[in-house]
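Only one chain is given next, in C-alpha cells, and it is the form predicted alone.
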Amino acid sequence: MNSAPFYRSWIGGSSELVWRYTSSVRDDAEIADKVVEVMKAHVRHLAEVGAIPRDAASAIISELERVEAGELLGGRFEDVHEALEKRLIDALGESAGGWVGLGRSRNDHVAAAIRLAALDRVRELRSALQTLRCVLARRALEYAECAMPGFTHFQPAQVITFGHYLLALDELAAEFLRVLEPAESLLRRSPLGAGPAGGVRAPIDRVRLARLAGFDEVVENALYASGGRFFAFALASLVTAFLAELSRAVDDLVRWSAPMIGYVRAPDRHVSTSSIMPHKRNPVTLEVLRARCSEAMGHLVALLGVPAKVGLGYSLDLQESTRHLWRILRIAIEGVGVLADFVEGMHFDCARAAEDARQYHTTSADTAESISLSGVPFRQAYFRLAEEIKQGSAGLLSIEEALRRPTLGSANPGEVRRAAAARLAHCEPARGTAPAESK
C-alpha cells in the first residue's frame, strides 16, 4: 500500500514534522480491528439501502475480509481511517473503493470504534474480576476463623478475621461491577450515521446500521454522537475510582508483608530481592500495582482535561485524550489479574495476627457492648472499661467470644463461611491456578 499522506496532501501537501506530531496511527492500534468491522457494517448497509452498487459493495467487503488490522498501522497516515480507505482504493480502484467515503465521517466512525473497543476491554475486566472474586471467596473460606486486628487510623481496632478482610475486597468488586453496567450501556449506543456533526444525506437507517455493527441502540443527536466523549469519561472515572479503593488493600498487603508485622508472606513469584542486600523479599508486583493505581488517576485527569475547553463537536484534541482511556483500562485488567494471583498464592500467619489481636485489646468494643447489654448504659460501661484497660485489670472477652457477633456481614466465622460459600456457588472449579504457598 502506498504510504503517502492521503487526505492532508489534497489540501496543503505534507510535512514529516506535521505528520509525526499529529498522527494517531500508533494509538490507533487499540481500535484498528474495530475500524475494519465498522466499515464492513457501513458498506453492507449502504448496499442494503441502494446507496452504492452491490458489486462495488461485494468487492469492498471481500477486500475488508483480507485486511489485517496491523497492516494499517504503518506508513505516514493521519490515522487508521485514512490508512484503511487508502488501502481499499489502492486494491480496488476509485470505481469500487471510492464508495467507502459515502455516508460517513471519521468522526462518527472513530466514536463507534472506540465504543466497541472499550466494550471488549470491559469484558476482559469483568473476566479478571470474576477470577479475583472466586479467589477471594476460596481463601476467605479457608481463613474464616483466622483472627487478626482490624485497623482504623492504622491502629489496632476491632478483632476481625482475615477471611472477613478478603470478603471486604469481594464487596468492593461486587459494587464496582454493579456501577459498571450503566457505563457499558452507554458504550452500546451507536454514533454511526451521525456524520461529522449534523447527519448525512445518504439514506441510512441508523437503527439498522447500529445492529449490523453490534450496538444495541442509537445516540440520536448527531452532533453529540460524533463529538461527545461522555461515555469515555464515565467509564474511565468509574474504573479509576475502583483502582483508588483497591490500592488501599494493596497497601495493606505491602505493609503486612514487612517482617516487623509479618502477617503476609508473599508468593515467591511475586517478590524480588535487592541488588546488594540478599536478605530482602520485596513485594514488587504489589508495589508496581500500587503505583499504577495512582498512575490511572493521572491518566483520568489528562482524559478529562484535554477536551474540557473544546467546544461541542469533533476536534483533534479528542484523539489526544483517548489514549488515556486505554491505559486506565489496561492498568485495571492487568492489576486485577496480578492481585488475584498474589492472593491465590500468599500465606497469612494466623497465629501472629491473633497474638496481636489479643495483645492490643481488640475485643474492648465487644466487651463494652456485652456489659451494656447486661443492663449498664453503654457510655458508663465504656468509661469503666477504659479505666480498667489503663490499669491493666480489664477482663476482656476472648477473641473467640468477641467474634461471635450476630449481625449480617460481621466477622463472625460462621457469617464469613456463609458469605464465602454463597459467593463460591457462582464460581467454576479453579482451572490451572497456581497452588497456594504452604502454610
Second form
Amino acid sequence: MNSAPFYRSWIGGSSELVWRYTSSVRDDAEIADKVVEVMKAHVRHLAEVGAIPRDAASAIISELERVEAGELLGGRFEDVHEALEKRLIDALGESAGGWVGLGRSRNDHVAAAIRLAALDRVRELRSALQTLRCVLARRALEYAECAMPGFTHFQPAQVITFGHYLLALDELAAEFLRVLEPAESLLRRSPLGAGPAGGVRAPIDRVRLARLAGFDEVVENALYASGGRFFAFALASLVTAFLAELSRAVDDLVRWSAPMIGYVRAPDRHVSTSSIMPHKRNPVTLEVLRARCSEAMGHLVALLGVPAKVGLGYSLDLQESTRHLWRILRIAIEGVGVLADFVEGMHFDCARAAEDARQYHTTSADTAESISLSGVPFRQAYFRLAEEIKQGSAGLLSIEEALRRPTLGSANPGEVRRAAAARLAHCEPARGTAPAESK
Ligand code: ARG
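What about the form predicted in complex with arginine (ARG), after the form predicted alone?
Full assembly next; the chain just shown is listed first.
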C-alpha cells in the first residue's frame, strides 16, 4: 500500500516530525479490527438506504473482508482510519473506494471502535474474574477451619479463618462484577451516524446502523456521541477502584510470605531468587501486580486529566487519553489471572497462623461478648477482661469457641463452608489448572 499521508495531501503533506508526534497508529492496534468492522456496517447501511451504489458497496465489503487489521498499522498515516480509507481507494479506485467517506467522520467511528474494543476487554476481564472467584471458593472451602489472626491496624485483632479471608476477596470480585454491568451498558450505545459533531446529511437510520455494528442502543446527541468520553472515564474509574482494593490483598500476601510471618508459601512458579543471595524466595508476581495497581491509578489520572477542560467537541487530546484506558484494562485482566494462579498454587500454614491467633489474644472480643451475654453490661465485662489480660490471668475463649459466631458472613467455619459451597455451585469442577504445590 502507498503509505504517504492522504487526508493532508491537499495541504502539502506532512513532515516526519509532525507525523511521528501526532499519529495514533501505534495505539490504534487496540482498535484496528473494530475500525474495519464498523466500516463494514457503515457501508452495508449506506447501500441499504440507497446512499451509495450497490456495486460499489459490494466491492468495498469484499475488500474489507480481505483487510488484515495489522496491515493498517505500518504506514505513515495519521491513524488507522486514514490508512483504511487509503487502502480501499488504492485497491478499488476512487469510483468505488471513494464512497466510504460519506456519512461518517473519524470522530464517530473512533468512538464506536473504542466502545466495541472495550466491550471485548470487559468480557475478558469478566471471565478472568469468574475464574478467580472459583479458585477463591475452592480454596476457601479447603481452608474453612484454618484459624489465623484477622488484622486491623496490622495488629492481631479477631480470630478469623483463611477461608474467611479468601471469601472477602470473592465478595470484592462480586461487587466489582455488579458495578461493571452499568458501565458495560454504556459501551453498548452507538455513536455512529453522529458525524463530526452535529450529525450527517446521508439518510442514516442510526438505530439500524447501531444494530448492524453490534450495539444495543444509540447515543442520541451527536456532539456528545462523537466528542464525549464519559463511558471510558466511568469504566476506567471502576476498574481502577477495583484494583486499588485488590492491591490491599496483594500486599497482605506479600507480607505473609516473609519468613518472619511465614503464613504464605508462594507457589515456586511465582517466586524468583537473588543473583547473590541464594536463600531468597521473592514473591515477584505479587510485587509486579502491586506496582501495576498503582500504575493504573496513574493511567486513570492521565485518562481523566488529558481531556479535562477541553471543550465538548472532538479534539486530538482525546486520542492522547485513550491509550490509558487500554493500559488499565490490561493491568486488570493480567493481574486477576496472576492472582488466581497464585492462590490456586499457594500453601497457607494453618498451624503457624493459629498459634499467632492464640498467642495474641484474638479471642478477647468474643470472650467479652460472651461474658456480657450471660448478663453483665458489656463495658463492665470489657474492663474486667482488660485487667485480666494485663495481669496475664484472663480465661479467654479458645479459638474454636470464639469462631462459633452466629452471624451471617462471620468467620465461623460453618458459615465459610456455606458461602463457599454456594459460590462453587456456579463453578465447573476444578479443571486441569495448575494445582497447589505441596509444601
Ligand atoms: N486517531 C484519532 C483518535 O484516536 C481518531 C479521530 C481523529 N479525528 C480527527 N478529526 N483528527 O481519537
